[in-house]
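There is one chain below, alone, in structure tokens, taken in the form predicted alone.
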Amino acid sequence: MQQGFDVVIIGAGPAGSSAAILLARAGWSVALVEKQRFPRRKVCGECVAASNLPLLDALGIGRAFADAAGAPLRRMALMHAGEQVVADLPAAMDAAHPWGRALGREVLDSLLLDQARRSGAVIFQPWLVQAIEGGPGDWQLQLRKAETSESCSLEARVAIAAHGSWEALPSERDEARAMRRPSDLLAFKANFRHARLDQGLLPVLALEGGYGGMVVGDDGITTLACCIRRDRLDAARRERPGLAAGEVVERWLRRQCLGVDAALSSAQREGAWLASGPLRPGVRLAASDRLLRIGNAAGEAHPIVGEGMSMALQSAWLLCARLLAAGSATEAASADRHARIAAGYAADWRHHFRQRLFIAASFAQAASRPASARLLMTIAQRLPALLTVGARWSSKDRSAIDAASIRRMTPTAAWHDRPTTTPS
């Protein structure tokens, strides 16, 4: 079976499926390829900062998101050792979504799909990628289905990577398994019902040779994340034989942060710890990119300042305004026009989220380092503002897509007043 496209888009996270909307509403015939079945858990720290909610508005899923998700996250908070300090948020430059919301993956993502799929988009799930051959113009994909032998080929004009950082296509796949190092970062979360945590605080943990985050999401739930260098897990597990990874990680939080063991005392986990990495923070995508890229598969932050999901959401509005700008998928895969968007889109990347990577790894470093972790205790106890001020850097409170964007993307407003319900 062969089918042909405009476009297809690898990975049906929230900047693959943002694009698949956005395209298709602009008549772009679009195949969106995602390898698992949703809803599906996700590592994932699972905050939303209020610059986006303007953009899931346009997309059509803004008064579904609001239904669901947790308390507007007005506090953030330093947890080190037996410390804390509390600050203020920076609200949002849009009046009407001043405040960030939390929502846990198996739901922003169905909400995301969902509207994809009702948009025009043809979703192929659960299928694998196999084989990426050709280039602009004429891309040729060989899928497999995850669960049977079925296969199938697809033709497109453009190809759109939005995969997660962890999960290489077919190509990156050898480069990956060789990087294994004493240093890298892996990733765990769980959830957990009846913790003791304020709903609109957003803790941030440093940790010693790591950090994480805890936050009161849908329907009361806690989510608790975090990301540790491989070697000390490693220690960790040496400690503790036969105890599963996720089982290691929470002795090793609640023990190196009383924050978290408090807010723990009485709370009952949901489902078992989740794994993923390692983490690759930095950019991956470049000017001369024919597979263009989107969210985690352009370039990821730490996701100790929480900027994760607005890079995905916003990258996908960059990368599409280039697109819809030329007019039609044709002319968007032309040789000339091509190389001008994925130059284009490239540079207004790294205009966009340059400095969030830097300071993103700035704070990463310091909160997982005890030396430096307790002068930033020390400071922020002094200087309560400057946390607020180091969020307000990492962009909490602006996007990179402004208004006059989202209306010349989505000028229909009926898009916006469709009725969305929350997937089961």
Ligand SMILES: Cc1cc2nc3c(=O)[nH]c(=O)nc-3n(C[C@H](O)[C@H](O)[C@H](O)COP(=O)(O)OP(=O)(O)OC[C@H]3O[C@@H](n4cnc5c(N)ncnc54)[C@H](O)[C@@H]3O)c2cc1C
Contents of the next structure:
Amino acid sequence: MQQGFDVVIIGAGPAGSSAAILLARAGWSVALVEKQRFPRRKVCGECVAASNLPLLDALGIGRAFADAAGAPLRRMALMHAGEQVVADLPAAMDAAHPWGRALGREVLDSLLLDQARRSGAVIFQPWLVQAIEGGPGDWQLQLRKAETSESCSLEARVAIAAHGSWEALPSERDEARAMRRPSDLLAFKANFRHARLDQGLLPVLALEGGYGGMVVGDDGITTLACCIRRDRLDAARRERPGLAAGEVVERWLRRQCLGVDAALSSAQREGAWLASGPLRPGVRLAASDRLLRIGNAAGEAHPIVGEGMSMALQSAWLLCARLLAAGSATEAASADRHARIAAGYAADWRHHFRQRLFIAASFAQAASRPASARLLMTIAQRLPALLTVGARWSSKDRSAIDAASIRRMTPTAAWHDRPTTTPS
Ligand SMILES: Cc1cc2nc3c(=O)[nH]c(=O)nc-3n(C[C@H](O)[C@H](O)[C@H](O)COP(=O)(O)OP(=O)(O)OC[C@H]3O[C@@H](n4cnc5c(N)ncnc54)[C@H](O)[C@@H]3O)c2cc1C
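Please show me the structure of the same protein in the form predicted together with the ligand, now that we have looked at it in the form predicted alone.
Below: every chain and molecule of the assembly, starting with the one above.
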């Protein structure tokens, strides 16, 4: 089986599915390849910042998101050891969507993927992209169906990598097999029912050797996600031989932070702890990219600021704006034009996301070291409003995509999908 498309998108996380919807709606023939079956759980704090909600409206899933997601997140807390400081989150600029909300990735990613299918994208799932050859105008991709030996090849004028950060593409595996380092951050997540946590509160956890967050999302389920240094995890595991890594992390979190212990005191875990990593925050895209990158495949901020999905969604919009401005896939894939698209998009990406990477890295460093975490706590206790300012610096209140761009890129968007009221 061999098939040709204007564009092949690798990975159906928030970045890949958003790009598939935008390009398919504009009349491009789109193949979206996802190796996992949905719905699937994923290591993520699951908070969608308010700045993304206008994008979800324009993609046509705003109402479904509003119906399913947890309460509006109006306040954040910094928790460290036995202390906590609560502060307001900054309201986003779009008056219809001032507050972010949390939604399980099994729901959010399925909503986006279903919308990509309805928009006309051809979905290859569960298919794994195994190899990519060629270049703009003439890409060839080898696919293998998960759990089988069935294979097929696709051809495309444009190829977009949206495969996240954990699973390297075959061509990048050597780089990904970098040496294990004690300072590697490993990510964990679990969901709990009956946790004692205020809806609408977003606690950030400063931990010795890591950081984390908690939130109540859809159906009253609490998500607890964290990152822990490899050496801290190894030490904690040596204290509890025979215990699974997730169980060790849960005990570590409860011992490190009384706020977590209190929240989980009567909670029941739903499903297993999930783990992934190591985390490699930083910029991966380059102005000379032939394979265009969006979402975590393009770059990644420490998740302490919960802006990864914002960068995934918004980078997809930034790239698609440049591709659609070319007029057609054939034009976008022509050598000169493709080079200009890649360079322009890389400049847009850095302009909008560089500050988020810097703030997230600084906050992560400060939160995960005992002395600086104590200092952070002391400062926050005296001036809680600084937490609000920090959230603003990490772009919680604004999007890389303004209202005019949304209307330009989705002229026939289902604006009626926009929820009519937002709880105030
Ligand atoms: C501990 C932690 C907490 C976080 N908390 C938050 C938060 O609260 N809010 C927030 O906004 N962000 C958060 N993030 C970040 C967020 O999860 C990511 O930034 C986001 O998932 C990136 O989206 P993406 O579409 O780029 O990639 P992904 O969501 O990773 O999707 C990539 C997809 O590609 C598929 N894929 C991979 N390789 C292939 C292949 N070869 N062939 C086919 N398919 C492939 C994968 O199966 C996957 O479905 C957190 C991250 C961590 C680690």
